[in-house]
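One chain comes next, on its own, written out as structure tokens in the form predicted on its own.
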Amino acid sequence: MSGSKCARLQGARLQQLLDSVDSILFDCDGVIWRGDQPIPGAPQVINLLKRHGKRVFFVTNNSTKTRRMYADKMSTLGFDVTEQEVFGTAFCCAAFLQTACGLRGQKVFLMGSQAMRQELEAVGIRQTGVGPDHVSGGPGDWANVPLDPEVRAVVVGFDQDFSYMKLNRALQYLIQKDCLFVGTNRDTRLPLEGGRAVPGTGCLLQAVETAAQRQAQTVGKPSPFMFDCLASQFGVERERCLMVGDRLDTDILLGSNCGLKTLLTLTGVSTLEDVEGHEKSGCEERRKMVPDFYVESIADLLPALQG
């Protein structure tokens, strides 16, 4: 990456960067863990950052877990973390519906997980829709499927029970122009070990958008709402904040969108070849996905923290 904006973070440059920030945002899968195993050295990095007085937060587009579930997993893996430091899309979606949409005490049609249901209920938002919705009757019946008159919004997260009937029911709600439309994130693939992948929430959201001929508002990375959510709660200054992630189109783009310093770790999805492609593209939007720095692993931060 000679001559690139994206410089390898090591030596004096590493110490300078750490001295220039008070808060650090970490993506989770591919950055501090893979599956159910921590990235080697990651727990030590997180715990030492805190001992050095840095504020650490975790931002993930995964909507299948509550904040509490994430904190419990991290504690099991050796990370010093509190529930309040975790900002997943299940929690942030609930916060968005409560604050930006004013839906506290209202009901939504939720295509999502039990974790999303719990986070919504925690802020006083009721839901219908979680679980299977089996096809019955024929097309004439589907267009007249019973709808809950209290529903004020359609909310789409990761839903393992996604089906034609759920898609149809979402469409019938969204035909009503005063029905709000919110999605957790647009990640189209969930990467797995060994180069494998499964469809992500973005595939489900695009299906609903195509059927409804409407665009959803999204709250997850790279939307600024996730950063704004934690920044307003903890008084984080964007000029002294670092975003660390493994995906250029979500993590690094979030950092760029919010004016944060950005660091790519190569233990997850994106590669230096991806970075070079964006940088040479001549496209301003793609260049926003070029990070300021990169490391092979966040364990590369250890020398500056242990010294």
Given for the second form:
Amino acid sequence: MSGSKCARLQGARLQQLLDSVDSILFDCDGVIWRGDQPIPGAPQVINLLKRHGKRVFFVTNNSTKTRRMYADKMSTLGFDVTEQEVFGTAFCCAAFLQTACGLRGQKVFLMGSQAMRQELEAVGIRQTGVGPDHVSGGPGDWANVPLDPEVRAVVVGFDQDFSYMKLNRALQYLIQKDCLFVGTNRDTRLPLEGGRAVPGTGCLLQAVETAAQRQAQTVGKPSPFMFDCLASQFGVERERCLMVGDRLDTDILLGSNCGLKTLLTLTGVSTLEDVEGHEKSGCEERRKMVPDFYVESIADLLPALQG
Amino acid sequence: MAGAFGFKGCQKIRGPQIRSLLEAKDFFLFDCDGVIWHGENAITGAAKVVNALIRHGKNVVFVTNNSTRPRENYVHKFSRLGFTDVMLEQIFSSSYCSALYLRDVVKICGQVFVIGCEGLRRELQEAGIPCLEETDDPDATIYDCALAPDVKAVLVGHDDKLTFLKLAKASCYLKDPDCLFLATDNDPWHPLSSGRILPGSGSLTAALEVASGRKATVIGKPSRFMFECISSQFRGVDPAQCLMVGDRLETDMLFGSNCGLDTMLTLTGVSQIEEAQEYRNSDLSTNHSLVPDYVVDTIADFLPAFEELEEESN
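For comparison with the form predicted on its own, would you give the structure of this protein in the form predicted in complex with the partner chain?
Up next: the whole complex, starting with the chain shown before.
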């Protein structure tokens, strides 16, 4: 990357950047919306980019919605989007299990959402485990839970029904060495309004990894799989692609890892102080998390689109 | 480190060597699971060994990371399994020591949010530590549940009733940097007598460390704190006089090493001698702390040494 890093994106620099890319990838939470509220100006940005002939995609680590559900939410909030443009980890995890793991027509133990179940079923992968799983009996019973002999993998996504019993089942499956282990992402938390936060999939994954003393393969950002999935489907050129996100350790790192230009928006998790910390560290891995540019909000792109 | 025994260094020892050790040490610390018993079955000969040590005037204590039972339960279990004269004061569990930590070290003023089972709560209550009552209605979620205002510590132990909501609440409480983050132990999994394993407190603690971005203070082995509890109760214990006997390298041996005690691995539990040898051969010097000084197949190997001692005194 030439020039100074993490430059504020405005004026001529903004126009130059837009002219130099054909495809723009947006994270969702903290970038185009917060919960159910669109970031002010975000729908106009997306829609105008498309009208200017740019291809727009959405790449989110959130595994609680199918791409159809995302498209519906986006329509409701005024974004002009089709489901093919959305790459969530539920969809990509199903793709990963099918292509990288060769699991079509087989079964997995799923610690995850109904959305994950639907995306798995759409590619012919059956599951067991979704939903509440309350403890009963004693330790002897738990260690001897009946295991479905068809299960080939343990798959972990965001699961509000997470419980000790589910953790136990996952462990019992993973003790079998030929059982695969896949997680959607490692995000540590999802911020909520009012200062609360929801523990992210990363916490649940860590619990399973610690108990089983095994590492999962993860599908979501910053792993390049989601970009590869998108690129292979749509023929995207890395050099003419921009990744827009709010998290340095997922969005920006994905961009760096895939050779994309990167833009940080400050409407979500990461701050300029975080960027400075990475910039000043001597660590090469951390410096990959420094974005090329930043904006206060993606609405800052509007001046270049409305003229 | 204490002692000048020529046979130290991850070596299996027998009769005369064990006898020298028994003469030299007067404080014996035993782990329980895999050392003294497997579930409801005592290791063959273990009761005789413990009874003999006590009869010979040795101090014997039991140091366990198991946080699920109150100490009274252990007293009854010892009695049931033929260990005569084991008293409450000899039992140090991670739950009991967590209560001591909160009461005597932290001198906590405020409530404790507990992720753990009834046994842990009982120990806290007995020590006079206020625990938050769990009063969520079944439909409560992190978006709308009540959060107590004066939670000054989150304590994580083994919890078979763990839910997502508990994890979420704990991480909210831990946003306050003045709220302490404690864990009874870090064991990633616990073995059952059948040889099967279950998720341990360590896996729950790991989840909460990720959620909160903070590291827990671990009370149980291999942290030194349980030794400090023992030392405090016995009015000072000389590490040179101690032998720590356990079955798990990452907890028992490291604990002994951290406290400056001689360590003995018994092979009736979790760790195998090959694992100890790997740690010994490791390039990482920190791994050397996990290597036991002595190894026995079972603590029943102490018995011949006692028979000799008894013959001599007759």
